[in-house]
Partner chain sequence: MNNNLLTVSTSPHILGRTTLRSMYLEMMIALVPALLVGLYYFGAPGLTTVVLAMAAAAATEYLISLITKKPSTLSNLHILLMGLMMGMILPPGAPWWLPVAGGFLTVALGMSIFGGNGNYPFNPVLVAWAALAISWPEAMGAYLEPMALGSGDDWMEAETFLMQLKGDIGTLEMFELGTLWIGNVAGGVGTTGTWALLAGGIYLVIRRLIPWQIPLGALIGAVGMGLLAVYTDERVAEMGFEEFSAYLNIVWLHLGAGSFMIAAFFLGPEPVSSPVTPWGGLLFGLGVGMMTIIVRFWGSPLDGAFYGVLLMNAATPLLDRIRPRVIGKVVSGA
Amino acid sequence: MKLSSCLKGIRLPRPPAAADPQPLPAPEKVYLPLRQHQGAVAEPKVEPGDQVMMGQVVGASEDFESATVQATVSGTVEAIVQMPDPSGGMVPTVVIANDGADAWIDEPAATEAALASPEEVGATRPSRLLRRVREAGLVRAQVQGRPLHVDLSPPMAPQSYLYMTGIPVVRPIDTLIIKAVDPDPPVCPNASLLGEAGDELAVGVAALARISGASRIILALPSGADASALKAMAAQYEWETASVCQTSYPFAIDHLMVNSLTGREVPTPYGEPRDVGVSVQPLSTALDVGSVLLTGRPVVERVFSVTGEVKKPGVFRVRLGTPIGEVLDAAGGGPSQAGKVVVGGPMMGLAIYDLGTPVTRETQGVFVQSAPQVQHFADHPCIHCGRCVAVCPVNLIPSDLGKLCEFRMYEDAAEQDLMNCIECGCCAFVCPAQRPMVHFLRHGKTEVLAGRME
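With the form predicted on its own in mind, show the structure of this chain by itself.
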């Protein structure tokens, strides 16, 4: 066992022990956005009035950076409307009225011979496994994540090396990190899956290693949690294990985890873990891959964490397309004084303005605040206390960057490494002047990119 730690960041309260996910019944209607990731919008393959079955394709695209969308209930297509996604943008959405039958479609793609063991996966061509992942429409479980087949496919020219040398270099992946820790506690869906040490996990990890070409597998586990089942599986399949401190934030962001577990530094600002030969995937994604390969069917539900100011916080298995408001009702309802509902977690999540926003493949949970708990930023000037500098995990000077962005000196901020900001929120968390640091920096990065594209 190795101990992973971050030199900077902040200390957060230890999240409560995660309970096993509780199944929720399918809703009367599901709302399936035709884009559930960062990438291209799929084209609708159904029309209002069509009868659909579970697993039937309702949206697809030839664009490589698009994920197939399947029906998660059987029933009737009511409409195709514009609805907000978790990022706040309007996306074409297929609305399906549930008939309660949960009848699966019987297609060749859904009945292809299953891969029942890691040994069978190891003998399968990576291209075939990647095709199965793409057909299933899997998405890396994070807000604004990418389709999984895009994340696993080797890039034509990694941006980090192009910016540094001008020469495209593709470094083979030799290490796969499966992280059972969550980047933004107390939203902890991965921690609730620590007991899922079955065939799905073994097959899923074997497939991810086979596709990526990794020979070394590291299982990152939250310190202090009961992960005996996963440790036993790691010993059986000769995976390495690492203990990651749950109270040190941002301990589970990919770039920082790669550095702490392998000693490799991901090049910034445009680099990815694969640029240093590492692939990082959440535990929930590995389980999704294993489920697809074992059953031949797409994933129709998401492990979804509800925490904060609700009467019954917990983790649920939610049918994709369920309105978030219905999941909150299942958790006992929100506070009497409406505050904020944040998708993804309190530090890096995005606040939503419509509880009709559906649960999608990229969402993992929500954090609910009552009105008195919502912190309001102010237009106070920086007091030069240096607290933001002391906690910045990527060694920036957020106070200077915030002032430059505030006064629209975007290129000057870029020269001081603005683009290296990972938007973790540590600077805003500790700022005694209550300055909206993340808003300043995020807006500044957007303006820099927009100016360079002109």
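Moving on from the form predicted on its own, kindly provide the form predicted in complex with the partner chain as a structure.
No partner chains or extra molecules come along with it, only the chain itself.
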């Protein structure tokens, strides 16, 4: 751990020890949004009334920035409706009524030779592996993640923002970070998978490394958790391990983890880890890749963490497309006075307005708050105390930015690096005047972008 992470950022309470994920039965109806990532919406491939089998493609697109969607239950397509996704926008969604048979489809893809060991993966051409990942429609498990096949390919051409800033070269990916840590505790789906050190993981990691071309593999483990199985595996396959403290928020989020593990700085605001030759993949994604290659079947479940004020918080294996409300019921039900349901963690997650929002490939878990616990921001002026400056992980001066955005001086704020803010929320967390800092900053960014568009 670097010194900066001791001095900067905030300490969050340690999440309760992770239990193994419990499977949930498939719901009556699944709602499958045709876009489960940032990118293009897939075109529906089924009509209302069609019979579908589990694993059958219901949405696909030629667009590279789009991921295939498969049915996660067998049954009848009821309708194609508009449903909100976690960020609140409307996405066309295929509704399938479950017939309870869970009958798998036998498509050629499903019968394609299973790759059972890392050696076999190593003997397969990367493009073939990539095609299988793409056919399986995997998405990097993160809110507003990208389709995995996009995330694993190096950028096609130098990104314009890099070119403008003087790094015109495309850097091949040479490092793969598998993160078993979760940036935003207590929503910790990855930490509950620490015991899953088996073939799936070996195959998944080998495939990820082969596709991206990474030669150095780093396994980022949460400090203080029992990860002996993974450590033994890392020793066997010569992966490096690193211990990351997930309670010192926000140092487990990708940009900052890349910085502390490799010393490279991901350019903000538009950069991604792959721009500096690093690919960061969550442990659950690696396991998904492994399972796709081992079984030849798409993934129909998601490890989903339910935390906060529910009766039985825990980690569940949820069929994709299950409405979040049903998952909450399975966890014992939410508080009597519903407050907030946040997809993602309490610090960076998105509050949803509709409990019918389905579990998708990009969601990791929810954090539930009862109405009395919902935080209120105040309209007190900034008292210039500097606590936000002391915690900002990217060394901004949030107090000034907040003031500038509040008084509509967006361009001045942009000159003071407003756009480099990663919206981690530390400044709002510590502000004694309880100013809605992230709100100001986001609003400012939107205005700056809108102003530049004109």
